[in-house]
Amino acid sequence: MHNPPDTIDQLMQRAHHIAGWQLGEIAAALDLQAPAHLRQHKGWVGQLLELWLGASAGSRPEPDFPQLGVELKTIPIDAQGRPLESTYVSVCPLTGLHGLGWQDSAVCHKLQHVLWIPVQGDKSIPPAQRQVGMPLLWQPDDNEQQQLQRDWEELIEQVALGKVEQITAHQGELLQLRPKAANRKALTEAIGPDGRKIMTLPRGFYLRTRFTRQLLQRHFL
């Protein structure tokens, strides 16, 4: 494992020095083996990446790199360099929003700056063989910025009126708001219609795919 980088540049070394390598090339050069499957390792991918470039964050609400204000997103990608999902950002809060607003949001903070690392993830290639591929440094220009801001506005906006239980993943032009549980069972509270306490599923804002797309596109192509 290594140190957290002191720069920014330090930080890209790190990652391009593995762009083309397979993840059990990763693991083997920190002593760690690869699952044969990720069904019950579903964060592996990403906390393996972390250890490598020298991650410090943890489950903190805060960028991965909290002395460089970078955080770390792996994105799964299919054979032609598309995203295969929609990319967690953090959790929504549900309740205590009084004055809360778009610049003091864990989501501003974590996407001021962000390191995509693109990985192969055809669910066909066994997670040791899975490629990675070359970095991007990313961060969100003006028109990015105030659309992420309209998006997460609006979408906490409904949360403070009682409407969490009403938005659904059509809603946001570059975020979304989802249920985020390991079960149907994991409730939490929130503010309901009438203003009292409900108990619900605990949401995340996500990255939609068609942005991630757009970004890797005009990236890499």
The other form holds:
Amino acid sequence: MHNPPDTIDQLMQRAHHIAGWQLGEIAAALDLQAPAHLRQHKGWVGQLLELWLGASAGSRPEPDFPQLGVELKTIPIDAQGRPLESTYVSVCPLTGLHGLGWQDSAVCHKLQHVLWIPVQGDKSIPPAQRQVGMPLLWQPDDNEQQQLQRDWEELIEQVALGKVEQITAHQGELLQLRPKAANRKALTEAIGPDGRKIMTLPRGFYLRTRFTRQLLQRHFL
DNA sequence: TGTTGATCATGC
DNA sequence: GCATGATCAACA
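Given the form predicted on its own above, what does the protein look like in the form predicted together with the DNA?
In what comes next, the whole complex appears, and the chain from above leads the way.
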């Protein structure tokens, strides 16, 4: 199953096929070993599902399925089917923001078409035994689209005004802006309060847990 | 107990 | 460092 799917139907068939499987079974089918825990393998679940579904590997700023325009997101859920974590969307540009609009943004593009695959995320379950849930192909409705745009514009405006370091993760209804870095020493260029360049932590856009929770509930309830 | 800020692995 | 894949763990 390493080849890219040709159609969304085919992609969904593959996703449905592994619903109910344990990650260890998928790993075995791919000749991979499941780690004992995710502490040092935080992206393992996502990468495993990428392999199985035939997503294009690599770290390019493209959708996971470029031909289909579909982004894959695995999402850890608790026993009630509720997301346990926020969902990373994309890095936030911190310079060269002049003239950048929502429609041109990576966030807008990535969220146009998302394949959500819930996976048991309770830390008491070893990764190999975690079960894959039913996939959900999602596109934001008009309301969501508008709220996402409002959040994005508000955050980007602050960044453009040199206030990136005043932005807190409390801000934003659906989207939040938080550090996205290897560690606190990984710095990148941004606009400072006086309009001069400063070095600051790279930031990323995340979807709030409460939003993805609603999203999953709306579909599966 | 939910969230925020920090962190881990990998490829280039 | 940047972009991919995210989860960890301290704190409110």
